[in-house]
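Only one chain is shown below, in structure tokens, and it's the form predicted alone.
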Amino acid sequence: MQFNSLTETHIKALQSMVDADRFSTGESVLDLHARDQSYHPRSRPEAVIWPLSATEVSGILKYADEHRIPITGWGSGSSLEGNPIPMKHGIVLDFSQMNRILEIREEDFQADVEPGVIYQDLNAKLKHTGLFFPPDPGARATIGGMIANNASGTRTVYYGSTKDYVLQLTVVMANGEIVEMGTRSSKTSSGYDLIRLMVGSEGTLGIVVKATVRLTGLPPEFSAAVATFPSVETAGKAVFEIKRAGLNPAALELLGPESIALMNKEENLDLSVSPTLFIEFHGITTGQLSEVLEMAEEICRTEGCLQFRPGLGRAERDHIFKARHGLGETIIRNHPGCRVLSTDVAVPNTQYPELIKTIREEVDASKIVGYTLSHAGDGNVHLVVVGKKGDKTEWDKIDRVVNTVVARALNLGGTATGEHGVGIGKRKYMATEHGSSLQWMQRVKSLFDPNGILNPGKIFP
């Protein structure tokens, strides 16, 4: 696809169209919105602006596609695959001006919302009504960029991802038409499902400027353990059987020892530096969840636990999930001058100790630096490196081991991406893990954005 950039005209048109407070062609600026979290090169827009309604979105996507221009949507910037990097530069759209939550209604356990509400904020706004949003990636999120990744997080095993949550949509297309998508009906069995279509493009395929999204009840008791083990093969199995066993965990997540060593030193925490499973258990009694610890003990145990802790405080609890949430940021602080590189892959259930096997010989052999962390209960695998800034010798090592695990998740029957999406960093595996299916996406492409102006450089190989 052939781009233009932008003009003194081209500027001229759309300063015109929202306050001029909210256009910037400012050097800072546009170095903010040139990279996310992840490693990728920055790439700078030449432009930014922060729309506050549909009508304002749909003014601006009709003339970038009269005229050729870029346009990729932005909202908070914690991507880890460089979804929301401008790579053809153009126009970035910042929601996060257009945070406002419009409604919610209790008793059709509904939220009405638009794309730049944190959705943290949104948790604390329904504190007092009982129920919650549950997506819970860790970073604070908008749920435009959640709905665009389809983000999950530490309790997708129980309550799952993002598109189990978005019941309507409001879709500007590339064209600049407004489209209503899906229903506030608990259910539906009425035409093609265009809501999941939405979910994960990561603005391909249009820019999400409302949200109808399902609420749950908070739970009302809680509990939870950490168990430590020998190897994270057998911890792997611990989780496969926990699962089995028709528990229910509402968070697994397993993290190898140099993780734990180094949360052990940011937060004080007294944890065995060894393989370790946190556990979280959701549930109507506590009597209840006494039953589920002990049977969830008696499963580790028999797979080798060197130490069960259960029935972990609130303020305990809240402690570790705070480390283990800012694992990411932990690990950045501590290897200054280093480049670091987050990748994620996913396996069914029975593959995941043989994922974890692969990760943990490629890291060994390669001598990198790598720390291991998942929300094993969906086989979800984070491989977290570490490499010297400018250092081609040793980053080619990392890139022949990221590889070779994400070949090795795609012989098992998974997938390439687990939760962080494709960007920029995993496009080169699609054609791999979809086959001719990859032509079919390309052809939906076409159709919803014939001109590809539409976060290009993205998904596609």
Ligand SMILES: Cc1cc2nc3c(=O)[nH]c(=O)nc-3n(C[C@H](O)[C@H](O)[C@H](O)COP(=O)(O)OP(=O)(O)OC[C@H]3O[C@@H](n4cnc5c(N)ncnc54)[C@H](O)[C@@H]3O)c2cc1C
Given for the second form:
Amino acid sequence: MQFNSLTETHIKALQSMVDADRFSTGESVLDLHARDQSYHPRSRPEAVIWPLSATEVSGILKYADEHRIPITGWGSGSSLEGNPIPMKHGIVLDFSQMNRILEIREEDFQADVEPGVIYQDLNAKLKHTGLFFPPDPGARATIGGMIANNASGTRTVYYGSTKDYVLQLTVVMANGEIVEMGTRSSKTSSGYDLIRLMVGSEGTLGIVVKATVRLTGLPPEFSAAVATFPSVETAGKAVFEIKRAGLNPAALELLGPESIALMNKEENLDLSVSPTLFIEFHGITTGQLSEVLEMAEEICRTEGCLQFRPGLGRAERDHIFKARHGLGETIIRNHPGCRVLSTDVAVPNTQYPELIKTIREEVDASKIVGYTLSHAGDGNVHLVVVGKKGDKTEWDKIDRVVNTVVARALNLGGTATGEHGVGIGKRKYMATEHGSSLQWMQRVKSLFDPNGILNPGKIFP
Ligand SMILES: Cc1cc2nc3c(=O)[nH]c(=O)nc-3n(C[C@H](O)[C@H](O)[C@H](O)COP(=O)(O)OP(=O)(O)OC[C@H]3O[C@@H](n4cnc5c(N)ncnc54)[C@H](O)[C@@H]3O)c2cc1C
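Can you now output the form predicted together with the named molecule? The one shown was the form predicted alone.
Full assembly next; the chain just shown is listed first.
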């Protein structure tokens, strides 16, 4: 696709569509929108616009489509695969000011939000209702960005990912048309599911300007435990058995010993430095939960667990999960002068121990610094690797390890990305993962965005 750079005429036309303080070509603003939280190289947009309404977005897209100017949506820029980096420059639409919670319908378990609402802010607002929006990527992400990436997190094993919580969307199509899709009904079998098509499309099919999201009841009781294992393989086996027993954990996170050592140091925790499972259950009564916890302990002990610490109080549980959520940033802080690459793969439950084993072997054999942290209950592993900036030999090794790990995940029947999306980094695996269905994805893209202006350079190899 050939795109046009912004000329003075384009800039004047675009400036006339929004208030003066919501259009910028300032150097520092362009720099701030040139990269996300990933290791991918910067690429600056030529202008940033902060829209406030569907009508504004519609006008901008219509103009951009007619003049072949790339448009990239921007939430918080917290992606890990370069998803919002404007590879082909053009305009970034930053949704941070389009962030109103429009309506909460408690009795229907629904909220209408603008795309720039941060999910933690929605949950803070919902606190008094006893409801919450469960997907929890950890970073301060916007709901628009979560929808675009189909984000998930520590509690996805029980509650599902973003795709399970989107009922209705208002989307501005590439040509500026405003389209409503989906229903407020909690179930439907009416027609093609355009919502599922939009969720996870990384802003390449349309721009979300409003969403109706599903809410769920906050669990009245919870229980949590920490289980340490002699190896990641035995821990992985315990994950599989806990799921097979139907215990329905609300979180089942596995961290490698190197991650535990870092959490101990940074957060003053006193955890044994071994592969460790964090297990959480949500339920109605403490009695029910203590039975479930006993069964989990029995399973862990059968799989050779070294230590099982049940009954964590809320403060300790929160402390551990805060450390878990902050681990990505902790790793960055602890390796000054280095670049950090976080890769994300997922496999079927039965293959999870095998994937973990491959990762450990590859990291050890290549002598690179790597941390494994995983949403083990979903068979989803993050390998966070650290390499010195500019050290080509080290980064070549890292590339080889990542390629081998992704190839292994695909070989085990899995996916190149469980939750971070394709962005820039995972494009090269798309043909292997999807085969001939990739061509059908390309046809969908051409239908929705014939001139290819929406987030060009993403998803497709
Ligand atoms: C420390 C850390 C931990 C993380 N942990 C997790 C995790 O556990 N699980 C997980 O899933 N992710 C995780 N992430 C990644 C990231 O937080 C999520 O993918 C999040 O959903 C991105 O939201 P955002 O608002 O930052 O979106 P951005 O990064 O700004 O954008 C994401 C994508 O959405 C598009 N977009 C933005 N707004 C719109 C819109 N209105 N319409 C259409 N497209 C739009 C962008 O173009 C881009 O393609 C983590 C990130 C960090 C830094």
